[in-house]
Amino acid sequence: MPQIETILTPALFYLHSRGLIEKQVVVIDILRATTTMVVAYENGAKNVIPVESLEDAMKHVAPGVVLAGERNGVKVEEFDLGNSPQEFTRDVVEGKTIVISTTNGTKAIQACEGAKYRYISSFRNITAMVNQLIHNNCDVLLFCAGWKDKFNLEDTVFAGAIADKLAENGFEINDDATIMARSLWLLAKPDLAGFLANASHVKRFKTLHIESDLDVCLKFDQYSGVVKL
């Protein structure tokens, strides 16, 4: 039977390294750079490339490039684009390859690299990635990229939304770490965004005056496609 455990945040990353290349790794950063990274890809970008440093994305400038990035939620400013997925428009990535960096969600894309299948997930593909988990049918690791090695709310809350389809589908959860992420989705399901109305990083978009990313962010199931790195 398949299991389930969640890394609650890169900084428990360590615990869990060991064994890797057994397990299908799903790569979380709800708010934002996973739902972009799939927002970009429901809008035609023929490839996405994420990297842990602004100097790595640099390498990568050539013709059909699109440079996208950003530190504590402000866009790069020497970039093309920031971590925005409304900026991610058909019309701006359709047919080129997005080179993105981002404060915690590419720092944690790398530090999974060994994995057996690597993904990255948002809930605007959950139900296609729940499919594929299930298809693959080998041991997941939930990995929250969480804000600067600091648990957070909204990336915990999508793990348990997984857990959750995936225990139902004969999955077993191995950790207390999935129980609390679950019983936490349980709680935010009625009202997701009012949930995390209180989040620290939802704060810190109308700090930003982004509060209208959390509607793109939150969406259910707008792409029928799989990330896999």
Ligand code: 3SL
The other form holds:
Amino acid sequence: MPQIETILTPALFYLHSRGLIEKQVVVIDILRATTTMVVAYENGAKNVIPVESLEDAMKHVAPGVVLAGERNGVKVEEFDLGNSPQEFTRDVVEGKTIVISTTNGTKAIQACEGAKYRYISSFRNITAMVNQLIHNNCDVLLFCAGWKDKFNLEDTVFAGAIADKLAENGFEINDDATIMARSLWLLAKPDLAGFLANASHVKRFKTLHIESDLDVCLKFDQYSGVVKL
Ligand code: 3SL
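Having gone through the form predicted alone, I am curious about the other one (the form predicted in complex with the named molecule); can you provide its structure?
Let's see the whole complex now, leading with the same chain.
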């Protein structure tokens, strides 16, 4: 049976970089990068291109391209959009190519470039993601983007939610990180927002006055597609 492992922070990625070619990786940045990218597809974006640096993003400037990005949660001044999912409305993104660079999410996405399959996901397409992973039927790496190489609760809880569903479908949990993530998910499940209320990035949201994004990021199954890079 396929195995599941979880990378709790990008600082631990080096331990998993070998054998990537045989694995399906799900990059997770619930607040907010991977949620925002899912929302862009929900609202008809033609393509979303995650890039690590702001300089790389600038290289894509062209008609029909929307530049998006933040650093430390704040919109990059010269870009069209920040990283709030609420900015990625249909009238802004439909039919467009979105080039996005974020503090942690897009960095993690780049790191696992050699994987057999590379996905990004969020609660907004969790069921579609799980079904796709089951269909692919190979080892899964759940890659939490964290915050500046630190562990975070929201990405770990989402990894646990995916692991829980996969385990119910016969996938084997193969490391303590995934056991912990699944246990956290089972604790969080009855009141996800309450569980995350004291999470460091939720506190940062308050400082940045972007709390209204939280609701959007914690909504389940708004999109029935998967986002494969
Ligand atoms: O770090 C990231 O990739 C972002 O999602 C962080 S923020 O929510 O835009 O602050």
